[in-house]
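Taking the form predicted alone, here's one chain by itself in C-alpha cells.
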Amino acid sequence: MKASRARLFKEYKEVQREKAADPDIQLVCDDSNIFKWTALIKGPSETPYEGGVFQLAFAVPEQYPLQPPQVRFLTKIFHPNVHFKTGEICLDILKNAWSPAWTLQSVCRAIIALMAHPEPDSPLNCDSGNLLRSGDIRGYQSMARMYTRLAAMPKKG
C-alpha cells in the first residue's frame, strides 16, 4: 500500500506540473482519499463526442500500479464499449493488457482514443455496437451526438 501511495503522489505532482500540456484532460484527486480520482475529458474532435466534456470516476486499488484502476463514465455516453447504465468501460488496458507503465493520465488518453475509434466487436452497449457492425454509421453518430448534447454539453441560459 505504501508503494501505491508513493506512486499516486508522484502522479499527482506530475498532473499539477503538466496541467497546460494536456488541455483535453483534467485529472483531480479527491482531497481526502488518494485512491479516488475524477477526470474531465473532452470529446475528441471530428467525432460525435466533439464539444462534450465527460466525467470519469477512478477507483484505484491498493495494489496499484500492479493492478489497473477501475474507471467508469459518470457522464452518459452512447458508445459500443461503454455500458450505458453503469458507465463501465471495455478496454483491454483496464483488464488483461494492464501494465504498471500506464498512469492515470495515459489511461485518460487511451479512453479518448477509444472514443474516437470504437471497437464494435466487443460491445458493452449492444445497440451502439449493432449499429456500427451493420454499417449504420449515420445512425450511430446521430445517437452519440444526441447523448453528447444531452449529457456532456453545458446547458445554455
Given for the second form:
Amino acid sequence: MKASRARLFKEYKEVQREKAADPDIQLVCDDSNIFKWTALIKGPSETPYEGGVFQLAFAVPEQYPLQPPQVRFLTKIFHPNVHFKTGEICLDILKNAWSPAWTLQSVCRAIIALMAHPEPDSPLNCDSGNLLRSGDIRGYQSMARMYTRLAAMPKKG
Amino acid sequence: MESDDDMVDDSVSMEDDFYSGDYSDYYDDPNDNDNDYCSDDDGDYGLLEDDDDDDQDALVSRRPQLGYTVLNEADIKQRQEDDISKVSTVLSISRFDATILLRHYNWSVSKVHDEWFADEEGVRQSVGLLERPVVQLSNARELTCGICFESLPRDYITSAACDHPFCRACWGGYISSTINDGPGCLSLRCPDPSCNAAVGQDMIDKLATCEEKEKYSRYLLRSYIEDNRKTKWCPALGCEFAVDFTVGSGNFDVSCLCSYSFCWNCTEEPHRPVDCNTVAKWILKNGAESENMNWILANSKPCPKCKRPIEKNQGCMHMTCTPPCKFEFCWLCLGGWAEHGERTGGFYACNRYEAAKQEGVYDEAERRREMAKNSLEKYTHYYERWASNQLSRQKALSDLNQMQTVQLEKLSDLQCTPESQLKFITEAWLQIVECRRVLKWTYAYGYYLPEDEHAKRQFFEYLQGEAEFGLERLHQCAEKELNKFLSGDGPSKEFDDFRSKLAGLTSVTKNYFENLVRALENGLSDVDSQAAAACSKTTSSKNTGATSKGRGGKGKGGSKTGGSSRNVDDTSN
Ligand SMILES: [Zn+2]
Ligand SMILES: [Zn+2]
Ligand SMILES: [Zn+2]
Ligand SMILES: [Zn+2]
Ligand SMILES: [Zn+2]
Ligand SMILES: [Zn+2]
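Coords for the form predicted together with its partner chain, given the form predicted alone:
Below is the entire complex, every chain and molecule, led by the chain shown above.
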C-alpha cells in the first residue's frame, strides 16, 4: 500500500513535469484518490480512430506495480479487443504478461498500439472480430469510423 | 481439441491365446461339484508358479516388475543434483544456469546437450542466459530503480545478468509475488518488459526471505518430477514417493512403496483391461450423473492441456490456464488459441454454437438426442455393477487385513498347522481383490462396447459372465467355507481337502482373469473366428440338454474338466 502510493506519486510528478512530452496521452489523477486515474488518448493516425479522443479509466490495485492496473474504455469504441458494452480490454500486458516496470503512461501507449494493430484472434467484440477475420477490412473500418464520429469526437454546432 | 501427448498409447499388443482353451467346457462346469477342479489342477501348479514366461500380465501386487522405480525425496534430490552437475560440467556453465536450462528442457539432460551443441546462441536467447549485460550503467553514485523510480545508492541496486537496475526492496516484492503465485516462479525473468534475462536460484538466494527460498526449493524439486515425462508423483493422499517409469515396459500398472497401486499413465487406480481414455470417459460420466457436479460443469471446463478445471470469470473467450500450464485456449471450442482459426474454420464455428444456444435450440435437441442414445437404464445397469464390485473389493481388502492380523494365527492353532502353510489363504484373498478390480472395469468396458457389434457384445458378455461366476465361487470358498475351520474345535480331516480346493480355485481363477484381461486388451479381436465358434458351440450344447449333461457328466469324472482347465493354463505359456 505504502509502496504503491509512493510509486503512483512518482508517476504523478512525472506526469506533471512532462505534460507535453507525449501529445497523444493526457493522464489525470483523481482529485481525492491516487488509485483512480483517467486518461485521454488520441486515436492513432491512419486508423479508423483518427481524430477521436478516447477516455480510459484506471483502477489501480494496492499491490501495484506488482499487479497490473485495471483499465477500460469509457468512450464507446468498435474494436475487436474491446468489449463493446463494458469497455473491457483484452491485452496480454494487462494480464499474464504484466511487468512491474510498466507504468500507467506505458500502458496507455500499449493501448494506442493495440488500436492501430487489432488482434482479431482475441476478440471481445465478436462482430468486429468477425469482420476482420473474414477479410472485410472495409466493413470493419467503416463501422469503427462511424463509432469514432459518434462517440469520440466533439459534437459540431 | 485434446492433447494426448502426455498419454502414451496403451494398446499393448499381446499374443492372444485366450480362445484356444475349450470354453464350452468351462461353461458347462458350474453345476458340477467344484472339487474336481481342484484335484485335477494339482498337476498344474508347477506351470503356474513358474512365471518367468510373461511378465506382462503379472499381478503387480504379487510379482514386482522392473519397469519402474519408486523414488523417495532423497533419491529425487540426488538425481536432480547429479543431472545439474552433469550439465554444468559438460557445458561449463554455473549450476544455477544449468538448473535453468534443465528446467526449460523438462529435465532431459540429453535434450539440453543436443540443443546446446546444435545452437548455443539460440538456446541462450530463448532461455535468457545472457553472456554480457544489455545496458551500460552510468558511473553515477546513485541509480534509478526501474520499479519504484527512486534514485538510490549503488549498493541498494542489484540486477540479473542484463544489468537492468532495480532496488533490493523492489526485487524482494517482485520475487515474493511470483513465488507466492506458484511454480511459475521457476521461469522468472528480469522485470524489465523488454528483457528476457533469466532470474535463477542465485538471485532468489540473495533476495528472498527464508520462507520463500524454502518454497522455491520445493517447486524446484516438484518440477523435477512433474515436468519430467518419465516421472510422476504417487497420487495416494499424503504419499511423497515418486515413480520413475520406463516407457515401453508392457502395461502401466505400478505399485508404490506406500502400497498404493495406480495406472502410471493416467494416475487413476489400476484399470486393466480398460484403456485410460475409457476410464477418463467413465469417470467423467459418473461425475456428470451425480448431481453435485453440476455447478462446476457449468462454470468451469477442464483445461484441454492439463485437465485442471478452469473457471471462467471474464467476458473474453481467450482463456489462459494458471501457471505453470498457461495453456491458451478458446472457451467455446476448447481449441488451442494459437491454431484457433484454422481448426474451427474461421471464427464462424464458434459463433454458430453461441447463436444456437441463445435460441435454446442446441440445448433441447442435444439433450433429447443424448437421452435417446444413452438411456439412463443402460447406464444404471453398468454403473451398479461397477460400483458393487468396487465395494466388494474394499470388503475383500479389509477381510484380507483381518485374516492376516487375527484369523490366520487362530486357524494355525486350531488346525495345528504352521502359519507358513496357510499362505494359500492370503493368496486367495489377494487374488479376490485383484479380480474384483478387473471385473469392476469390465463393466466400464461393456458400457462402451458399441451396440452394433453384436458378435463381440455377445462374446464379451459370455466371458464376463464366466468371470463373474468363477470369482463368486472363489470368493465364497474363501469367505464361507473357511469359517467352518475357524469355528471347529480341533484339527479337521477336511482341512486338506479345503486347502486343495481353495488353492485350485485360486489358480484357475487367476488364469482365467489373466486371459480375460489379455482378450479385452486386444479388443476381442478374434471374435469373428474362434469366438463365434465357441459361442455357438456353447449355445448348441445348451440347447440340446442331453449333450450338455453328457459333457458335464464326463467332466465330473475328472479327466475331461482337468484337461480343459489345463488347456487354459497351457495357453498362457
Ligand atoms: Zn525500487
Ligand atoms: Zn533485464
Ligand atoms: Zn505412494
Ligand atoms: Zn490409465
Ligand atoms: Zn492448463
Ligand atoms: Zn473457438
